[in-house]
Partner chain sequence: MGNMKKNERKMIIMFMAPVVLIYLIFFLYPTIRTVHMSFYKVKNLASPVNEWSFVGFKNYMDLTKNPLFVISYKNIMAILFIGGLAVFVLAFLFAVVLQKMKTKKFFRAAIYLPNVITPVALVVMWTQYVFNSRFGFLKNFFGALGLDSLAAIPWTSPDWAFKSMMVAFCFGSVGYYMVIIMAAMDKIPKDFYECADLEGAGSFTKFFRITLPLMKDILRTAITFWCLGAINFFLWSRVFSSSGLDPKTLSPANLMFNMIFGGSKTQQVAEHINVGMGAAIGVTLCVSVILAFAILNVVISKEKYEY
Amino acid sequence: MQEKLRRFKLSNIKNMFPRFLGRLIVVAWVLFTIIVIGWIFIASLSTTKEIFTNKLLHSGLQFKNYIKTFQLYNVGRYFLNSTIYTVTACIGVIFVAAPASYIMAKYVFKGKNVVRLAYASAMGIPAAMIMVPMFMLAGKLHMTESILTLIFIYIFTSVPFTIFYLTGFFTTIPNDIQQAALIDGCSHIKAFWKVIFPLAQPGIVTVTMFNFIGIWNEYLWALIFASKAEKRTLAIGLQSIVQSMSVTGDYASLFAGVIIVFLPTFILFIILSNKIMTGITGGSVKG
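That one chain, whose sequence was just given, in the form predicted together with its partner chain:
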């Protein structure tokens, strides 16, 4: 008995050190994240001089940095653009992908496996393979300068993941529900939109959240199709602020810009963090 107790204590101490070390690294890691974001936020409310002399907030809160970023660097316009691109594409992709996902989950038809395989592999096709012909095609259609082009591209690029996610979700909806709607005299199409689609809301919300974050943060396609100032997204806009920084040295406004770009997805994350965590695993672990 005593021998057992001694061994227990010994292993306890041996186990405690790695655990303590592990926790220390985790805490330091998170602390670093918080300090960096917190510092940027505080710096965005200080003057550039205070940033350089490590005396943040000495002259009180400088909200004028934000006003300046909006006026001088056109951030309001970029914000509006990003919102238009993101919201429109998020809605668009659902109307394209949800019906198809439902069919793939519940119906048997010729070529189903081909479509499934095609879209699974589409998730692995690098954007590098697509961008040149797409740019040429848009050029032929005189659409390289159109807002619609980027919206379409965001819809198209989001289709593979959305189908993958929603197909998994629709398989969990029982067949009886559709049967009941059909017996009640709905056509197949009506049964989907009136009965199934509203039921799929939880899955649609989750996948839209991921699409939103993905499209809001997108960079490559925006660089190709929204380089002109009046069509720029926030990400491209922020980069142009960084570039002009080398001339102006206006760090305070730059950090205000960072906070403006960062805030929408951050707020979304604070509200929906649990949903996002389970969503990631729903998409990758099950599949």
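For clarity, a rigid core is taken as the largest C-alpha set superposing within 1.5 Å between two forms. Just so it is clear, the structure is predicted and the values come from calculations on it, not from any experiment. Positions refer to the first chain, counted from 1. First, how it differs from the form predicted on its own.
One more: the block was the form predicted together with its partner chain; return the form predicted on its own.
Chain alone follows, minus partners and molecules.
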């Protein structure tokens, strides 16, 4: 009896150890992230001298760092550009990918497996592989410095993942809902936009948040197609601030710029966290 009890305790310990180790790693990573972001935030409210002498906030809160970043380094313009690119692209992605995802989830047609394989394969194509052809195509169309070029690139490079994600989410919506809408006189298009699309809101919000983070922080495409100062994104603008550090040494303004880049995605995640979690769990039921 004692031997069985001992084996039972040992088996419980073995089962609990991986879970404990996993939780410990997550807690350690969260604490590390909070400390790093907290230090950057405090540094953005200090002077450059205080940063290098490890006397943060010694002279009080330096909100002028943020004012200087907007005025001297033109971050306000970069922020507006990033907002235009990101919001327009996210809306365009949903407009293209949501109907396609629903068709892939609910309809049977010839070549469906080929289409599924095509967009699944597209997710694995690195940006560097299509960068030169895209630049040559934009050059022939005289659109290398057009805002629309970068927006279109963001849309169509985000569509494969969005279709992949939303297809699994639309699969969880019962077919009876669409049938009821069709019986009530809706067309297939109207039934989707008026009935099905609102029901998919958690999944739409979740995948839009993923796309927003990816586009907001994107650097390489913006470097090629938005190189002019008046069309730069925040990521490119932040890089220009980093390059100017060799001349100005204004690291306090640099950290202020980092916070400005980070803050929008952080605020959106906090506001939409419940819907994001609902969308993640909902889309994982069937896939």
